[in-house]
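Given as structure tokens, the chain that follows is alone and in the form predicted alone.
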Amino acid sequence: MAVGVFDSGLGGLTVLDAVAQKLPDVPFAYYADSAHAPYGVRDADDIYDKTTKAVERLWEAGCDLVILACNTASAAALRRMQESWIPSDKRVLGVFVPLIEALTERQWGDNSPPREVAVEHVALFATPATVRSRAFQRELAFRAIGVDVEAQACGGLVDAIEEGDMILAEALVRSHVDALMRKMPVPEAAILGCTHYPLMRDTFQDALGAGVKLYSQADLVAASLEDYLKRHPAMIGPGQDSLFLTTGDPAKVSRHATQFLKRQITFEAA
């Protein structure tokens, strides 16, 4: 009855923590491709190859449903995976859908013409690969009109968070926010378009100002997954145990994961 959660590193733990609180009886298998993080500087084919390998490992662990708790993988690989790779008895879902639904206040299956939404000026903070993909802008344009999106590629931020260097991470957040606000001085909303970034949520909010509404994906994905599993209970896989897998150094990854979640997390080699 397990569900898989994948991220290039530890950022997806923000999603895992939220979904585990929402679904306490479901065991989750988490896969961190820490040896190859960050994905945000890789090309689309490389991201696709590494993402499919990780998803296959989670299928082996008994997870018929896998959440890509990684915006870069969702942006650069998911559409290709869904079109030609995923077998009919498996599902792989990304983190964009709940975010787009929240921002546009309409369900994903609503195919009515694009319409005006509550916000006009949106800041997007994401990895370089996510920004290059323009996946967020593309999906938003299907559903909303009149929304100006200014994207800021946050180079170096994931590396700093993965290394546990929060002083550097805070400096980078403030630098990237300053760069974006030179292009869009008064955003109404800001998207934390990487699952690592909620670990720096307070710094983003402070740098942006209290009047900017922050959208981060963990709680949105958790609510969406709960609803999905109510409608598709058969997609809960046969796996029985919660586990944490990493391609990196298990001791180092466990130490940083424990620091992030403020509870003991023990990874094993993938």
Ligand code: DGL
The other form holds:
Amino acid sequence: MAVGVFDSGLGGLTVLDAVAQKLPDVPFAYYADSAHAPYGVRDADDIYDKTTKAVERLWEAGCDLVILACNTASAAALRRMQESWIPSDKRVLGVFVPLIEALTERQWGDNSPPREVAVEHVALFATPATVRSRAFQRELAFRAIGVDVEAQACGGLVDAIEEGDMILAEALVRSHVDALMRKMPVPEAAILGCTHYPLMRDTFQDALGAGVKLYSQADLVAASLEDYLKRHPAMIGPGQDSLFLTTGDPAKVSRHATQFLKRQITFEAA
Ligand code: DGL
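Condition change, the form predicted alone to the form predicted together with D-glutamic acid:
Below is the entire complex, every chain and molecule, led by the chain shown above.
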């Protein structure tokens, strides 16, 4: 009875950690496409091809339900996958909608017409591919009116995190926040729209200032998965084991993952 969690690399571990805490009896199979990270600089067709390959591997591992714990894949590939690729006995869910529902103060699946919400000025930090897709703005427009979104593509940040170069990662966060604040001096809220970015949460908060409310996805996705599995218990697949798969070097990926999550994580070759 396993659920799959996919990311291009280590970022989805922030989501895995939260879902595993909320659902301790469910085994999770995690897939990091480390050999091809970052996805944020790739085009939509390439992201689609790589994401579908990873999801097929998770289906093979006995996961009928796969969470794309990757905004870039959710933004660039998920809709196309849902339209024509996913068989009727499988599900693939993204990480965007729970975040936007939280920002727009909605309950799960509330599809009522868009309305005014408390926040007016929102900063979005995401990968270049996510920013280019405008998926965040599209999902937001279905639910809220009058929200001004300023998006900042954070080039280089995922590479620095994947390499464990935290000095570079910190410098990049500060320079991307600076660039954003030149365009939007006083955001009320900021979205960490890439699952790698919560690993730099304190730096984002420090650079933005304590008055800016930070939204990141891990807990929101965990709550929404718990709710989903209550309503669709049969979607927990036949897999029995928790496992960590990577297309990269398992020793290096395990070392960085262990450093980030502060517990031993052992990856094996996908
Ligand atoms: N962590 C991913 C995301 O949420 C992927 C980033 C990347 O590979 O560029 O967007």
